[in-house]
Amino acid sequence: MAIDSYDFQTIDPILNWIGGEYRASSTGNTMDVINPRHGKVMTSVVLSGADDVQAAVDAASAAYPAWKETPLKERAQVMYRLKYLMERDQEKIAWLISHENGKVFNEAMAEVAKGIECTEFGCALPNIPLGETLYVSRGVTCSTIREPLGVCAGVTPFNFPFMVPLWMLPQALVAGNTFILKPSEQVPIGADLLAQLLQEAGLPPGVFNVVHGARDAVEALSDHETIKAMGFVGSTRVAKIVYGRGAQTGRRMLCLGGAKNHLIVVPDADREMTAVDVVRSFTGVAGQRCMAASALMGVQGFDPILETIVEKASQLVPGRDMGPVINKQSYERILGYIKAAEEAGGKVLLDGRNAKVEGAEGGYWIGPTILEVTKDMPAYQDEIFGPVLSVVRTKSLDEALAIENAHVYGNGGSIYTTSGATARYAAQRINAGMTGVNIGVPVPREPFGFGGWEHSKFGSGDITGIDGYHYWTRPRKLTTKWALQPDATWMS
């Protein structure tokens, strides 16, 4: 294929990907896949049941003896190759994610590269001590051997339909598991993409398989007994659906929610710095993103970076420096918040309701938009998900911290200052998993751990790092003698 610009172009359908082939959906049901930039028809794809989940099981079993068995060394050398391959294709995979998600192409771009990034980490793992040594007694050695689960399983989202997968394979895949993915259906490229290459970086058949599909897929995956451990991204609604319902299996369930990551403006913030960041962070990938700033708790004499805020968000232009919202449903329930919010009494500072882009005049677009609003409108108090900043009004940073603390989330959160002091202070306050210091959107790169806390994450650990890794292991202790010593103690 060569899409290499923002026209429309329609793509072959998408069908699973098991045990190293192509296959159609056992249920014959398939999905149309719509370009958002454009609101066409680009492909469709298969929606799978349980049965198309019991042939990837059945796949993922077969093939998970051998990949058992290969030396940790070898499996990471499929990663080493990946990482070649997806620099080698990083436009082509840019282009292909822009057209199914609607991301600019600077953004896929951007994705395409964290995916690299998060690879690299599981090129690494055999270079870190996965597990411990001790002489503890005379003639006693115990030892923490990290073994794989087995067959294991990830849901994702559609924001970011090839990077997130890439949180989870890396350290699953070098781990000795094999694994299933069901991607979203609204973006099935990513997840087809990742197949093809990773057949082509020398992954054995049936050690990653793609089954695509909605809920009954989900629901399959979260009740099969042979599926050891699952991972989810996506709304929190459904992440405590999902979580539950897995856990009643007694396997391990990683289930990430939403966010309402708050962002904390005091007076003597750099007045350029947080503007051009505060802008960034909400509407970067259209705010559909669950690091992306979405409240502004701005404390008392704040309103000359507010107006910077306003004045630059007013300078972007839809099309070419965001992207529109994924669906029809999201960008028509972007707009009931803020004519709610208009409504109740809320402030419209910046109006995104009327963007337009020539040539995609069909697509799903919303402008920048910010709200100043109140504690209780709706369109503080919910996830968005879209290029809205809701902005409230305090009388101190305290406030601003008990109004942040109260919120049911707890994803990401930061402060903007000058001062240290002030800092560290609201740094150490903040009730949230992710926090930074005049940063946008505190995501911690590879190899810290990605994760939030309260109703934002469901499940003990993170989904990337060290503890993506530990995840998908577990520890078996060893202890060990081979001689009776003469001098021995009860403990020997």
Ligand code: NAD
Contents of the next structure:
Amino acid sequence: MAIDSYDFQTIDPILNWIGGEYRASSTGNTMDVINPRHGKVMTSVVLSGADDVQAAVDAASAAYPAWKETPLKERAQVMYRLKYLMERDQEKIAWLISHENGKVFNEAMAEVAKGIECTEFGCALPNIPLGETLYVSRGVTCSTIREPLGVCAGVTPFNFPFMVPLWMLPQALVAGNTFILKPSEQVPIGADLLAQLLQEAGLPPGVFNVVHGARDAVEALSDHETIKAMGFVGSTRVAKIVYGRGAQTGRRMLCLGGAKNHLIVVPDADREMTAVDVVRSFTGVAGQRCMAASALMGVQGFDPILETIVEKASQLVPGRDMGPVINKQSYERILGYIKAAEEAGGKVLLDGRNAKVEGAEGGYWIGPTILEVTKDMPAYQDEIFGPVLSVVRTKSLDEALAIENAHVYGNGGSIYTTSGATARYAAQRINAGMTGVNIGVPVPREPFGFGGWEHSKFGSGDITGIDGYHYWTRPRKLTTKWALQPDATWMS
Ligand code: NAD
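Could I see the form predicted together with the ligand next, after the form predicted on its own?
Now the complete complex, all chains and molecules, led by this one.
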């Protein structure tokens, strides 16, 4: 089958990966995995419970002492080999994740490429001095040494089945932890591929485990006292619940949630660049990116740019340029937002509701949709998580900033302008952890950390780059003296 083919294909059922082997779940329950392009079952996945989580914790605990004692440089070699294997298999991985998630093949290739970039950071860790030493008093030295935590866990969403686990794994594993991943039950294939590749890369059994499932599995992980740190990426509603529940054990939790990313466009913005960026940002992965532009704040006089945005978005062809949304529930929710905006007096500047793709009629297709709304409407207030751009008109940049600042989320935000002074003014005031100037998707690249503010993140620190390494380690503060000092002070 051609690599970018939309033809339908089934694959073998997906099982848990525990202690270096496949296992069915103890619950005996499974769930259908639907290919969103066709709305048809492409495989099934096991749904795990507390016993499966316990089995994974046992395997990860057993593997921990030897992995912790393996030198950092040797642990990093696994990441070098993983990088090579991902490059070798990039097309195959992209094909599989484009079919489970629905994103177009090029987007899936980019997802793997970003996963490779995250892995490269893990490869680099032995080349970064990771501790500090200071001669602090007569004869006394203080050092910090970063040590692994033990068994760690990660829970990931549907929109990047391969990349989001790689936001956590390179740092967590190279640091010497063992890990249990609970991927989204809607897209279990990416995590399964990672388990296979890590085994081929030489990772010892039990160092990386995958427990598939839904809420029960996450609750069992959240409650397990042995797990020392958890990373979560998903919706704000669930991030908040998991953060609160996991923190009850006293462990560290870092839970990334949803978003409503604002792009502020002032009239002096470069028309072509702004339009291209805005369209790419709100339609990429069918708008199912936590960094997608979903609110466009147009400052008075921006209409020519809006016209170009509508024109460019109207040229996109679902099936060729855009994938479907993940499932029927999402499809209906998104259509509900468009209808509600229309009924409340909003204007539909571009309507993607009648999208159809020949040969994939059962898929959850929505074309690019642009709404002109007011700030009180749900289409502006809520994360829609589909290819819908909600445009709000403002009289001034300050009004746009005030509206953006009042929003509950704070993941990403950008200003579009050709004026350095305007850019600086806005970049200092946008209330988002990831801020851009003339960038539609202001994702920080490695080695910078990824993470938002406000209700887009619960917990402190960021998840990628060096922040990720700090998250999955703890500093031992070592104070040393080797001889009694004749001139000792109270500090010696
Ligand atoms: P989701 O919150 O529904 O699911 C995320 C994970 O939580 C899945 O593994 C799921 O099985 C589990 N889960 C679902 N309900 C649960 C419950 N009640 N208790 C415990 N666990 C539960 O999110 P999703 O629909 O898979 O992903 C889309 C969301 O993720 C969007 O809101 C998007 O903005 C967000 N996201 C955020 C980032 C970020 O970096 N901030 C990145 C990617 C996606």
